[in-house]
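First, one chain by itself: the form predicted on its own, in structure tokens.
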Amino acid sequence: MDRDKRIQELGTRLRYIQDIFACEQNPDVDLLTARYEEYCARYMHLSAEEAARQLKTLEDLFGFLERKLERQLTPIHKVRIVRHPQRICLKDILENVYDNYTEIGGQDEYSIDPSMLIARAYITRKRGKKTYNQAVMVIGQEKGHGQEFRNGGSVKPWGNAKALHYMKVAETENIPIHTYIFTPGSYPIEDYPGAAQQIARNLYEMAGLKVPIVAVISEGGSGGAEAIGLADTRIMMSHGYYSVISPEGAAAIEGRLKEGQRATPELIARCAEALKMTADDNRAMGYVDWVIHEPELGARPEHYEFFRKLRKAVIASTDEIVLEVSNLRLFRSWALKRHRGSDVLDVYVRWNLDAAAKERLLWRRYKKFRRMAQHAYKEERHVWKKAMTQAADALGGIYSYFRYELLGRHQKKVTELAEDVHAEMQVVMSWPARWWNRIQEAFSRKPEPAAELVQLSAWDEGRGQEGWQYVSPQAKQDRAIPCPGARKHGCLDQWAPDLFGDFAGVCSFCGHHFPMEYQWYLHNVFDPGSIDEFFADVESINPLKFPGFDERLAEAKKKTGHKSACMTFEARIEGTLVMVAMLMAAFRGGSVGAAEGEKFIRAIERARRKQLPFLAYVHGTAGIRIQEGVNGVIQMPRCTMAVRRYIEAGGLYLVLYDTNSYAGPVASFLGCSPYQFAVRSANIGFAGRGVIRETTGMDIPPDYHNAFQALSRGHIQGIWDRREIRANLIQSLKTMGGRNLYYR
């Protein structure tokens, strides 16, 4: 019986190895297969002693070759490992890492989203004769071991909303949060609350959670990972991957595959290698703090020693976070750093934080992410010029503080007092004034001239008929342009000079907005001559040395004259100074990498210091730049944290979408704005039509992402006509948000 069980276990190990090295000619795998089949065919005819001896030899061979195969693992092998049904899942972790737990927010398939598992767990620690039970909220994607209802860890929007709800519960209860990331990506549907909007909401709220957060990454795919991945300490399993996109998705983009085509295994493997997605890569780039080493060929449920290591890692990480923001730490902090992960149970740390420690925790978290990705862009400026810029920024901040914060606050108090006194005096003086007016009317009553009652006001000759400051080059075409809405609305063809010149690219029949160049907005929205660009020296590079990307970047720079897809500048709108970050579709589709993220953060930090309103104008963005790998996707939490800091300081953050805006930026620093608007005919969403069909099997309607659908789902708050952008921005600056703006 014992022998049969051991043979069965060897068979399971062999099938696992064959799955990991699928479609490859590997002599070690072939040898294992041959020896196993040979033994299975012969052992019934052997004596008991000989069968036991050969079985032991076969087990030793398995152990030896598994160690050898471990050294042959490539990134694509690790992708197969984390996706294998035998891989450990969150329920295995709950059973083996925590001492007690209760699943909440659903149970198995009886849940609002079985892909997201929440549990209230306890860790029991003994110090001397005393026992401490420390509560923790465990949140993570659950793939199970092949259960279809888990959807492979691909969480729907309401699953991420459930996760956020219990994060807020943990904050209320003042207990740490442990998140476990097991997802190839989020489920890309726009149904309320919307994939992009919910991830953006999660990131925004996690940036401000006043409890320690520890994230453990096994399979970290794109926005799905970021939805619960913004943490004070990020641990990664050695056989996991963390990437901006799956290797299959990257291969589809790099191979320019059309609908129905599939990438070859060789191209997928090359993309996995180029994306630098392994634990060692991410540790080297500074995006994870720890790497936990797994057994040969990856952790599986029977590897109890690995669970013991994981338990020590999450406890030590939580202890370190708490001690770093606590007042009394002295020897415990030193002991934890010296014996990291080995003697954590000998040191007791209370995980509750006081008010001051909570504030220090948020600042620590912000600084941690602010330091990331500094190697992934280039900025060639002379040291003197850098110093001058920093000095100017500092002086601007000091001026703003004294002018608008210190002096402005007192001035506002005096003004408010004067207004109150004036209002009181009006009430007091109204009584004698009313009697005096009656006396005057009694003694000097005259007929009112009829002409004055019907006199018309004069027409202001200066109104209307204003020409556009910038006319699109498309207006130079001598041809008729058909409208996409012709079939539905019966629009007639329009002459290009009229359409792109006089009508600003707007169909005069149905109102369809044709795409316009970003220069049109620069010259026709802001006051003439008021644009002052800065941070133009921050340049996009190829930090991962992705094959062929240097040439594509050089082409984009030559074509646009810009060094990145983000242009940051100050400009005036009817005299009001505004900070603007503009994503230009002309530069690599407006995709966001390290340079774009850095410029965005610097701009919003500058807006906070100078108390300026901040406008993110999205001419178009295709998402996070996949060729930069995690250097790109890390901009989602980095920029969102800067946005939160700005909004909490009392700023006004406006987002205006034009043309097409998808994926990571919408699911983070753009989607978290309370004031989002779109130009008519814009498309907004988490994933394009082809990706949705590929990942969900759903065939969505053509208007699934258009601005009106986004408005009906609550993603945006209004739709603007392109010709009214300037007027609407003026109105927004007057009426929306921002208690701490310089002009208020």
Given for the second form:
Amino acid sequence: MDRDKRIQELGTRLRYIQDIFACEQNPDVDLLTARYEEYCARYMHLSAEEAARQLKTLEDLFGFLERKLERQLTPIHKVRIVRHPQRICLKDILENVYDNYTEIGGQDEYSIDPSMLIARAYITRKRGKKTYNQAVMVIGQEKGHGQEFRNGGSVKPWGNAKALHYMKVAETENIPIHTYIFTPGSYPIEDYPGAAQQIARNLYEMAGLKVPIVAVISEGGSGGAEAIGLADTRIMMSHGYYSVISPEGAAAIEGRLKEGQRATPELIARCAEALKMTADDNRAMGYVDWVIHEPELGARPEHYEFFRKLRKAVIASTDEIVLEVSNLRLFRSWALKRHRGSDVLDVYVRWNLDAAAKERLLWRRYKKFRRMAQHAYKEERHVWKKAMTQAADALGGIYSYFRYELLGRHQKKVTELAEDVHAEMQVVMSWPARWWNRIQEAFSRKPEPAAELVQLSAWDEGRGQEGWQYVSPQAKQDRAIPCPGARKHGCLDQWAPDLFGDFAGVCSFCGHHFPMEYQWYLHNVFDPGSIDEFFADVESINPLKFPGFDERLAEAKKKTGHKSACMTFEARIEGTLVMVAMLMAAFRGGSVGAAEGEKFIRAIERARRKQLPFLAYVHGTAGIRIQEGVNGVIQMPRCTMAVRRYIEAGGLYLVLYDTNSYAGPVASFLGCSPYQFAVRSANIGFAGRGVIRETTGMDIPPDYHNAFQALSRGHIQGIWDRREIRANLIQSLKTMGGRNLYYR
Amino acid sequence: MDVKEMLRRLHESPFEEIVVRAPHSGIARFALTAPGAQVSGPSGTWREKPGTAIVRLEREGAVRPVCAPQKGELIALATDKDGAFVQAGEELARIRHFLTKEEVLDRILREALHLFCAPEKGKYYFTAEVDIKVKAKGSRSVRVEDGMELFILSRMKRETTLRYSGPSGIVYAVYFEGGESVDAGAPLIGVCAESELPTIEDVVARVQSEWEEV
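Starting from the form predicted on its own above, please write out the structure of the form predicted in complex with the partner chain.
Time for the whole complex; same chain goes first.
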């Protein structure tokens, strides 16, 4: 019986190896297969001793070759390992890492989203005779060993919303959060709360969660991973991957495949290699803090030693975070650092934080992410120039502090006091005034009837009638332009000089917005000559040395004359100074990489220091730049944290979408704004049509992503006509915003 | 009306001819060169994918395709106008569309039956007695006459009875389902005179079994 079980176990191990090295000719795998089949065919005819001896030899051979195969693993093998049904899942971790747990809001398929699992768990620690039960909120994607209803760990927006809800519960209860990332990516669906918008909300809230967060990454697929991945300590399993896009997705983009076409396994493997997605790569780039080593060919549920290791790692990480922000930590902190991961259980650390420690925790988290990805962009500026900018920034900050914080606050107090005194006086004086008025009325003549309206008011001379400051090159074509709305609305063809010149690219029959260049907005929205660009030297590079990307980047730089897809500047709108970060569709589709993220953060930090309103104008963004790998995707939490810091400091953060805005940026620093508007031409979403069809099998209607649908779903707050952007921005600056804007 | 005669006519000429005309003036450049080609109509869940492009019309530098509105065979193509300036409304092509079984049945039933349509959008149910009859013996057991209370219209918790108006007869077809919203103007039931029932049933059976689709 025991022998049968052992043979069966070997069979399972063999199938696992075959799956990992699928469609490859590997002599070691062939040897194992041959030996196993040979033994299975013969062992019934052998004596018991001989069968047992040969079985032992076979087991030794399995062990030896597994170690050998481990050394041959490439990134694509690791992708197959994390996706294999035999891979450990969150339930296994809850069973083996924690001492007790209760699942919250779900029992198998009966859950708002079975792919998101929440549990209240505790870890028991013994110190002498005392036992401590330390409570933790465990949140993570559950793949469930191939259970179909789990969607392979692809979480729907409402699953992420549930995760956020319980993160806030943990904050209220002042207990740490442990998140486990087992996702190939988020489920791309726009229904409320929206895939992108919910991830953005999660990131925004996690940036300010006042409890320690530890994230453990097994399969970290882009936005889905970020939804619960913004943590104080990020641990990665050695056979996991953490990437901006799945290798298949990258292959489809790199191979310029049309919908329905499949990438070759070689191209997928090449992309997996180029994306630098393994644990060691991410550790080297500084995006994860620890790597936990897994058994050969990846952890499976029977590897109990691995669970012990994981338990030690999450406890030690939580201890470290808490100690770093606590007041009393001297010896324990030293002991933990000295014996990292080995004897953690000998040190007891209370996991709830006091008010001061919570503030230090947030600042630690912000600094940690702020320091990331510094190697992934280039900035060639003279030292004195850098120093000058920093000095100017500092001076601007000091001026703003004195003018608007120190003096401004007192001035405000005096004004408020004067207003109150004036109001009181008005009440006191109203009695005698009323009597005085009555007496006056009694003795005065009857007033003459009011003058009649004898003429019509004049037409308001709009900006359009005066002509636009900038005329699009499209207006120079001598041809008629048909409108896509012609079939529905019967629009006539329009002459290009009229359409792109006078009409600002808007069909005068149905209002369809044709795309316009970003220059049009620069010159027609802001006050003429008021644009002052800065950080223009921050340059996009190819940090991963992605094959062929240097040339494409150079081409984009040459074509646009910019060094990155993000342009940051100060400008005036009817005299009001505004800080703007603009994503240009002309530069690699407006994709966001390390340089773009850095510029965005610097601009919003400057807006915070100078107390300026901040406008993110998205001329177009295709998402995170995949060729930069995690250097790109890490901009999602980085920028969102900067946005949160700015909004909490009392700033006004406005987002304006134009043309197409998709994926990572929408799912982070754009989607988290409370004031998002779209020009009529905008399409806003998480994933494009092809990706949705590929991943969910659903066919989506042609207008699925357009601005009106986004407005109906509650993702944006309004739709603007292009010709009225300036007027609407002025209106927004007057009516919305944070408490500390100087112009209020 | 004589449904058998209608079916005979449809058998003799089981297609409809669709004339494709220039939607606006412009220089025509034919994408297809000769008649006889098979063309397809708009497809996709929302009919968002256009049909086969037959001609491209160029006017003032703007080029727009003129696509086939239905599936069928191209029987005529005005290739003599290739490269020439055509006026709006000029015939460019002719498509022979072979009728499908559903289209034939729909045509016959729309001709032969009296359709009673929904006056406004809402959920429709048969009144209690009629509903029992329909469920027990099928809709053809229900005899309707002008002024008879036949439906209950339910909309936002408001329920109103609706009277049938039209010729007397039996309910041959029911086009709605209880609990589902029906748009204003969509047919609810098709009524035919009792005497015509055997003929219609015979014709429908023949179409179902004999009609061959191309």
